[in-house]
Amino acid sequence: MKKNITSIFNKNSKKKITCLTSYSFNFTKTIDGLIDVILVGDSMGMVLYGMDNTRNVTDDMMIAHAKAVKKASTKSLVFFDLPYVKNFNETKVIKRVKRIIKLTKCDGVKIEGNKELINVIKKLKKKGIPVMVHLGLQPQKFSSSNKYKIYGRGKFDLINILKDAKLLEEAGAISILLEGVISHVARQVTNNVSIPTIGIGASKYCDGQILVSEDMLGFFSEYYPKFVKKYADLSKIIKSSVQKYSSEVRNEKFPSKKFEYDQ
């Protein structure tokens, strides 16, 4: 049964919201229904394309991947990241969101930004398009992932994020994703808004959690952010499997008679 967007984003239910990223049909088939929300994240730029930031992901790239994910998902909700554009323009942002929604049939959009999104959210809400906002560390503001900084240590960080959170909630956002936010700030935001918060590196105090699937499954062997818990080590499993395959091919053990077609 398809998850209901109203019940999933109901803060009063006290049930933690589970979210993961996906960019492909087959992976989505595997996780569909096991989590509440699948995000077609602009993290695909780094995860799939080897980019150093999320800025070079285009609308057309997002559309291609979101179509595949939405096609595979019959139970989980599917949201997509609105890709970065250097110069913010309210009308263009709304037009882009509506285009991607129309072509992908996704259930909602996540947008990075602050109070400049107020009218965007209001107008998208009128069109029946749910918006999840993204506060705290906003990767699209950085030209390199090496420049990412944890949010909440500055003198006015808490004041600013609380103000933005309340304004975007009042505009009609259905949820707030908090990234790279120190614990007490995440707790204050969560306690002071009536819509659920989704954390990534933002402590247990959020109403839900999201991780990049490839991170939590151990696809990579290099550096991991502090907030990532590895639930598997697929990189090791994949390497071992490929080594075994290569060895069997070279030693003529594969394909054996079992894997051949007879007349």
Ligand code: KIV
Second form
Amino acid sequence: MKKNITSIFNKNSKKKITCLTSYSFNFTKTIDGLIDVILVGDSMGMVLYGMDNTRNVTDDMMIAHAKAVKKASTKSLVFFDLPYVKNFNETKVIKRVKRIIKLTKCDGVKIEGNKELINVIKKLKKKGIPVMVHLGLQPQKFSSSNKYKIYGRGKFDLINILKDAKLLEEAGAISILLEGVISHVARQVTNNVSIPTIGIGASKYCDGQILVSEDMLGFFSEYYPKFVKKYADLSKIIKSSVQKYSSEVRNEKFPSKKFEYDQ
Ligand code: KIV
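Which structure goes with the form predicted in complex with the named molecule, now that we have seen the form predicted alone?
What follows is the entire complex, opening with the chain shown before.
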């Protein structure tokens, strides 16, 4: 059964919200229903396409991947990331979100931004489109992940994020995603808003958690941020499977009789 958006994002339920990313059909089939929310993240630019940042992901790329994910998901809610907004314009942002929702039938959108999103959220809410706002470390602001900076150590960081979080809540945001935020700040935001916070590198104090699936499944062997816990080592499994396959093909062990078609 499809998860109910109102009960998932009900802060009073005290039930932690579980989220992961997906960009593809088969992977979504595998995780559908095991978690509350699947995010078609613009991290796809780096994870799938080897880009240096998330800025070159286009709306059409997002539409193609979100359609595949939505098609495979019958239980989890599916949100998509609004790709990079270069020169902020309220009308254009709303038009882009509405187009992607119309074509993908996703359940909601996540947008990186601050108080400039107030009217966008109000107008999308009127159209029945739930918005999750992405605060703290906002990857679209950086040209490379090497430059990412943890949020919350600046003198006015706590005051500013609390102000924004309250305004965005009042505007009608369904949730606040906090990325790369020091634990004290994440705790304060979570305790001062009545909508759930979803953390990534933002401590246990958030109302829910999200990770990039490839990170938590160990699909890369190089850089891992401090906040990622590896629940599997897929790279290792894939490498040893491919080595075994290569060796069996070379040694004529595969395909054996069992894999042949008879007359
Ligand atoms: O694009 C993404 O994957 C994200 C993360 C916060 C999960 O925005």
